[in-house]
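A single chain, nothing else alongside it, follows as structure tokens in the form predicted alone.
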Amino acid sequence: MVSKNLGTMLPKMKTAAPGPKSKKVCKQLEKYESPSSSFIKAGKIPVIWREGKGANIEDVDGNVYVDLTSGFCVAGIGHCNPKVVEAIQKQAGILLHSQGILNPNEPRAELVKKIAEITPKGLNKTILVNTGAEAVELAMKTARVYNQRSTVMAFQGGFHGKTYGALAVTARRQYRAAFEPIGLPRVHAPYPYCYRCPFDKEASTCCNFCAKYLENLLDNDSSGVSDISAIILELIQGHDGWIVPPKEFVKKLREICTKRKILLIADEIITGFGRTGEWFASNYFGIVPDIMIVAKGIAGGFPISAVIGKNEIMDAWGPAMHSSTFLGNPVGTAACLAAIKEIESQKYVEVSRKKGAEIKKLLYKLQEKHPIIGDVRGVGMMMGVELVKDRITKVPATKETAEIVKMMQSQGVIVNQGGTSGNVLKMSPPFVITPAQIKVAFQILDDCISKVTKKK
């Protein structure tokens, strides 16, 4: 280990990033793990992790980062939180492993209870699975088992997992293609993304466009769509660049579902457990969902997700209609009550709402500095800065945002390329991330910036 302050500590790079070590773990996986598994096969060699804490990364060759991403959002309470690694190793020397659908364990008993608690009111029973894609489909299937129709709506740019039922509602093109045509009937219907409305509306004048071209899918007869059991969206847009749609349009979608008896489904598995300075998005918007999906920060790390609704959806499973050999595994069930109970402990709830808007105080100035920031957005600590070529035209800035991004990687910040045209600049810090971190972060960002913009 660098420091006994890992955690806490400024960039400090000893080797170019990727550095020699990483380069060397990379052959191993080229040559032994499936391609589908990294970017390395299409020539872009990442920087390996060796250890996490904090708000900081280090990797094999020593080099020290910022991380701004969480780890895609999982490490909000910082990356190996001492409380939760402690209930894992303790849980873990206790019982590794019950039947899921056999012998469940007192901390899933724990859990359910916990996330009804803390969860929008109404939303009282919970399915505990794996992984984020998972739940999703997970999340489709009682829907379907609720009211037995059988076609999902979903929305243009969101993104909801690979795995082949996620897959349907998933929207990019690039991981369909491969699999089409896929199984489960679905349709997608515009997103409200006003920086680049698909309406080519002024976001001051449209009037809730996007919402009022859905009730038109649903109710006109010669729409071509039929039958929908639920309609399912990330509250916030993740991989297309953290989009944030204005509360009028989702209020206006939980009246379109409530009006018409269709389910609505809240992916909240980058947006929940303090992420948007709500407990979730569906607080931030004043909405309660149908059906919730959480999984990512829900742990601090350990890989578990979980569905939850209305006690009346969720009773209309069947005994063991759905189980699992690792459903509420003990040990990520106890790593969830030490992560909430964190997130209690230490109202990194209010410290994401203060901390995100002080960062987006910081990003907006750098957007009256720099013209190829064309659009600030976020809730609580996540944001997307989009980069265009000009603001008038908007054409995105792809190339410049990778370089942006492979630059501050190479001064020790980590950032995320995102966005429908690769031009966002996503950021989801920790929210134990330190003021001091977070001055230098935005000064090599402000930097970094700077010397792309220069080349031009």
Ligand SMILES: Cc1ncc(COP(=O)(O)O)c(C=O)c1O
Contents of the next structure:
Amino acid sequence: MVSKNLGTMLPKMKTAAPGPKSKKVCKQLEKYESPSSSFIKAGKIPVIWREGKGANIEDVDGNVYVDLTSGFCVAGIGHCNPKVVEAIQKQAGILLHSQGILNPNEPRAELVKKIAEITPKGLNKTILVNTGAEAVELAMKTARVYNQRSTVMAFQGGFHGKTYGALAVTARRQYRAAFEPIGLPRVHAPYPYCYRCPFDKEASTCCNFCAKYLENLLDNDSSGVSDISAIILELIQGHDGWIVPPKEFVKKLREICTKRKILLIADEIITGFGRTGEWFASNYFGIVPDIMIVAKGIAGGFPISAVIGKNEIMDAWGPAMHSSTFLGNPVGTAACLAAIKEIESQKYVEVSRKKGAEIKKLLYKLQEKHPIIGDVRGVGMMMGVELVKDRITKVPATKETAEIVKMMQSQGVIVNQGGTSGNVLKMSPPFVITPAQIKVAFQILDDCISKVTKKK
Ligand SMILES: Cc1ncc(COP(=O)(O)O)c(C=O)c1O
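I've shown you the form predicted alone. Could you give me the structure of the form predicted in complex with this ligand?
The next block holds the full complex; its first chain is the one shown before.
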């Protein structure tokens, strides 16, 4: 039974989190599902979600949470957005599947046209696939088909998914170790994580050192780097802690690529569809990538992703050279169309900019109060709060971060723990979150930080 007002409710806990029903479901998962698919084997019992609406999640024990994550930036337009659900239900009753490359469908044709309209000027042709990692692989294949070079440059701290090809450019050792050597030729360059500068410089005086370093890698004949087809990056690094690079870096990167005829691939899987207070992070940084990858927020929860590129690049593909059974699935494309319409009609891009700025103010206030908050960063409605044991040494407060996330969950607020050292509170609330929900959720955050830091 859906709780009355689910969507705009404040946190309401009936049991501990996870409660007895969550634990029961976990037992079944533990028995029949591979440990690869959850943290259960690591001893972390998850809460089992049952219903989602607006900014609320209700679990199987009847506990109601305010979700400050939009479920990994997917449900910006709210969980189970009614317009998207309606479009899915309607399309499912008409045509559930059409044969990927053989028999396209009408919503697919409508969607690729719409994507060309909303993405930065010049990105006009799309390939639709199913997941983020699949789209990442497809973007890299596209670059190779276009310029026939072999190597992809990525960034330290970058996350691009965990299928084999995507893993090649994902940086985290923890995910890569069991699969090395990973076939695809790639190089990882330092990313401008200015709070923890890889070159130990100050952001205000470094003069774009990361870009200079990159130029040296590309131009120095003895750098060990050659045959670069594309540079792929998250314009704002999500997995490693909502790291926002300086605009000058991104602009310079655009120039670096253009000058050397290297394709710039923007992985906007997290940053797309209003999350940054612009349609895309590319708009925020004022660049047009050669290829853009989107997923997550594109359909409010339906698994679908897209690779969008400039005409001459996308046209390098031969007929049906890339296929997938569910490519351009009619239900997924209908969901995307409804989600995009919602973002437009409800002006969620502006909402994200405004609400994001308000939330950032709250976070800066908390930073004044709590010495454990080393850095507050983010754009639009993606905010990262990096916790440190000491503001001078910046030693990551990883254990405290985990405790705060757990304590917040027990009080009905969902935030994610992330960052290179697991010391970043990652927040990306749904655009539909209400002022009352914001107020209470951030009071709970304040309270949890106080409790965890006093305990020490
Ligand atoms: C920036 C980025 N790229 C790629 C991916 C992989 O997407 P998926 O999990 O849908 O394969 C993710 C997922 O979190 C992501 O954040």
